[in-house]
Amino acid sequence: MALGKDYATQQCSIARALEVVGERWTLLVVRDAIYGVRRYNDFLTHLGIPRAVLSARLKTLTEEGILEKRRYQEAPPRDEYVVTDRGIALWPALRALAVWGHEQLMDHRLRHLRHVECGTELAPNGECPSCGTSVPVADVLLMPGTGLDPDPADPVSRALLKPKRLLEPIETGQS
């Protein structure tokens, strides 16, 4: 029997969610999003994805309301892509599969998530063991770790080998 390509059969919000957000690149381009990527070369040389690949998932989270599709100039025209609140709601899966996969899979740190108000590592759960918060989004300062390559071949990859805090944009000087 042939794989569907959708979970219809399914009564499950987990089946729903994997509709949006399911296929491999697309938990990615909502990743670089919140950290600041915002312009199509950016995502396209960040990720290595495929052209057709990255405009499909931009399609996608654009029409499901994830990322808004903003002109950021007329001549010629161009556009940049900004994370919603529907798509800043993904960050707790987003920071739970980035936990699971250094304490799974890796010896070592490739980021760390620090409280930008008081600068402590966040806890896996997103609190500030310092403060006894839940840290917003947007107070999540990212900071390179010691597992990164320290000459990447990609602007965005530079640009995060700088603190720089969530939801800020990356400025790279590609268009």
Given for the second form:
Protein chains: 2
Amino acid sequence: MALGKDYATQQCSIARALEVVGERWTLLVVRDAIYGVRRYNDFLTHLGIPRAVLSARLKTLTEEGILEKRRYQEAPPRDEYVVTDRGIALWPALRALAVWGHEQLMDHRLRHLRHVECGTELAPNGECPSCGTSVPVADVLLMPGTGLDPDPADPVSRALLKPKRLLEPIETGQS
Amino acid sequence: MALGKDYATQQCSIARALEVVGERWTLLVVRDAIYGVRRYNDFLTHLGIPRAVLSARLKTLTEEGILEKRRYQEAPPRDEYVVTDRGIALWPALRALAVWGHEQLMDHRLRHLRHVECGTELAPNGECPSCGTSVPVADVLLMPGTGLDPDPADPVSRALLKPKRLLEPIETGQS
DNA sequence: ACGCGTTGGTTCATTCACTGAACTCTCAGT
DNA sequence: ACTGAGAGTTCAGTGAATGAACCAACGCGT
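Now that you have shown the form predicted alone, what about the form predicted together with another copy of the chain?
And the full complex, kicking off with our chain again.
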């Protein structure tokens, strides 16, 4: 969003947050990172984002401490982008947006979130109704719902057709 | 944000939500509407947003059913924009963003949220710790915190220096 | 040794959205 | 008739997003 000079005027933590994650595509990159996407090409094909924009977003998200660029092999040099605690802390905001988008704008549940310990579906506030506790992001199981394309083109969407834990790296299995 | 054609590709309620409220300024307009701002000039001066952009945002938010345009006097014709239930439903997402912005990016609390019934400060998840229930938006008391400019230029910021309930219309007292 | 494929980028022309300033319109009050 | 407030619209200039093309480092098969 880059409210730029307006940030000083705004005196508001929402404006401050949007200053960092409010630009086009940014929250979707963070969502993917929490889903377990780590590699440039996976972000690229899953989001359908222009390369130049993806590079810019990964750069600012890394600079803001929301992602961490990490070398995962030396020859040839390959980096991956791993979501940090600061990025994981965005999960409640993303979940709230998903709840709103689903309730207000859509007709079926595309994905379900379950507590990996007990299998219970999470309440809208992110807590586990049967355990009565808030569930850490790493203990959330992401399940496919109805209305998903059964045969998507990109490998990330294909991987997400199976239940998986959040944060767990996605196996695109194409190399 | 207007992800445009990408919405069909995305199959995600977060993307769908950002399609509607992800554009620059949009969430700040909704925030102001929940704070009780209703009039064009108040949005304008409080946000420091260009007039053309404000007009565009009010138009799409009205079309999406997040704000409702309402005639409040006939001569001269004057309209105000009142947040609807669909807009109020964005409150958890806005609160989550505010929590993140405050925790990760700022040093002091600019505003506090209290339960109007009992005066208790709300937990990060939006519930009242002493009542143990989730607090309806209309029962949230917005309190000024430390680090706020004590003598802001615009009338909305001045009105927000006093505690007030969310949704309650802001009295700018300038007419 | 040569070309091919993969990954992770950069560059660039075009299009699109945002910005700020100026202008418009309607009406009230004096 | 003049002034002023509220709620916009119009428009030229700027900056960001887009999509396609290009680049580079390396691994591998032959």
